[in-house]
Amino acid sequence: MEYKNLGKSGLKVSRLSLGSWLTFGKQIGNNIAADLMDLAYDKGVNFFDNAEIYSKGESERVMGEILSKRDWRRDSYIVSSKAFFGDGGELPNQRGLSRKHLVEACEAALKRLKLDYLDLYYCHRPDKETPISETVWTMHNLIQQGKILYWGTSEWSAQEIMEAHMVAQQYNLIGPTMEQPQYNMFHRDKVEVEYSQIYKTVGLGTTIWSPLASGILSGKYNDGMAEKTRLSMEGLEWLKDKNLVEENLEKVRKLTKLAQEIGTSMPKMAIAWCLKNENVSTAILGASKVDQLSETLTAMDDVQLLTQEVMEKISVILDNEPSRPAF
């Protein structure tokens, strides 16, 4: 496994790392979970991604049990929770970014997670409600409280970013680490253009989600749709519609050939190509099952395979290289 500082902090972060959406307390038992934690523990991973919003909850329950009954030493594993969304409470107070639900939520991922601090601490969305002044007050007081180590935000734009960064700066506070955005072969806009200015003036760190396109990419639904799948799940209509549609379906076919050419998966191929932007600090893995986070866990070795002349390829078939504005 190899490490990489999250953004300009001194955190090192492993540069595959294990999520928990639509799995943990959800898809998977919860011994198989405990089996994907090992697994990914023992070949070097060192971040496991959270959120109060996983499965109402239930996902930091179920890490927070395995954590417990595992003797790492705490030193040697981050462990994160995002907040906005809520754990399924419907009244006003129970989800966005106010004071109240930040406290609230940290205080209640702690409980299920079973620690005593969290490493990572995300806004889930922003909220056009509560003023990032508010926000970033509070993320400030819980580093200062021992309750949060580091703070970022996941999906906000880069203007946002930037403000609470100005925020910060105005009153001598903590200001975000790092972003958590969507990141793939379709789907990278904002990872490559975007935020390209504030790698340089914040030193942005990104701990990057969906590396598969939820799976798309993995070459799964290649010759149709597969059954037992994230996709296949009730209420992730728009997940489905939103990915698998044909022009998607042909380019991976495509994908899936080349991989093939230069001697490996179309899953670490998609993998290894995130990990290929110098931006990205680490790229958060899912998996339902253990032979497949022990194949995707060796992307990193297939780093070097994508030369400059496959990298050419890739681009060719993806066909939706960003635009980029001139400095």
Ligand code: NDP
The other form holds:
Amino acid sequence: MEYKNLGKSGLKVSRLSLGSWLTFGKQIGNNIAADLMDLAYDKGVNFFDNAEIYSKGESERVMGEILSKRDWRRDSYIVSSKAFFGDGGELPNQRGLSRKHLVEACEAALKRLKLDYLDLYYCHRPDKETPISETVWTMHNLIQQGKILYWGTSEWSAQEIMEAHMVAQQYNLIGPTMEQPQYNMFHRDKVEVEYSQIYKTVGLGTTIWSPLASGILSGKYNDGMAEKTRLSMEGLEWLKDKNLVEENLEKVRKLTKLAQEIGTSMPKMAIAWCLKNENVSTAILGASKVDQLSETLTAMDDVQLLTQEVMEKISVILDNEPSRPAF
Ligand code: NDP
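For comparison with the form predicted on its own, provide the form predicted in complex with the ligand.
What follows is the entire complex, opening with the chain shown before.
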């Protein structure tokens, strides 16, 4: 496993990490969740990603239970949570990025995860109804109290991230270290263009999500609907309708052929493609089966297969190169 500093921070994060969205406490049994974490940890993964909203808190409970039964040293792994969507409550202060919700969500996550502190704490989305200064002050204070070590954002615009940094600079507070954006072959603009300046200026780290676009980039939907998969799950029709479209499938069929030609599999090539981008600190993997994770955890080996020539072929197939500003 390779490790990389999370942005300009001193924290080393494994380039592949493991997430729990839609799997822990929902799609998979707790024994499989435990097997996935064991395999990941054995292979050098040091970051496990979670959020208050994942299975309405159940994902954190499952992860906490597993962690409490391992004899892994606390300094050998990183755990995150994210606040914004709440854990199921519908009252006005049970979501968002107010001081009240951030503090209460942090306490609730720590309890469910059975931890004394969170390594990473994210603002899961921007909150247009809370001043960014209130959020920055709260995150800074949570760090001062030892409840969290680093804080970051998820799906914030570059402008919002910079506003948080300006507040932090103004009052000498700790600003956001990392952003958690979607990044995969179909979803490129934010990571490749929008944030391009702030990697350099504030030293933004990225923990990217959905490297397989919810499984489509594994190639398993190439010949039609695959049963017992995320996109066949009840309640996730919105995700299926958004992603499982013929235009994407046509591209994945061509990419699958290319993966075979260069001697690898489609899921590994898709993840290696994300890792090839140096601004990706870590790619968060999702898995519903141990076999899937065994495969994707070796994706780092394939980065060297992605020569300039192969990258150009991928680019032609994808036909979605983001337009970059001329300066
Ligand atoms: P992916 O896009 O990689 O999708 C993972 C899913 O793809 C698996 O659950 C599995 O689904 C399928 N899969 C994985 N490996 C293989 C394989 N080798 N062969 C075939 N199918 C495979 O990642 P996720 O969407 O799960 O995102 C990863 C993590 O990112 C999440 O767990 C979460 O921690 C984080 N995240 C953060 C978000 C945010 O807003 N900040 C939003 C979403 C995710 P199946 O077997 O069911 O088909």
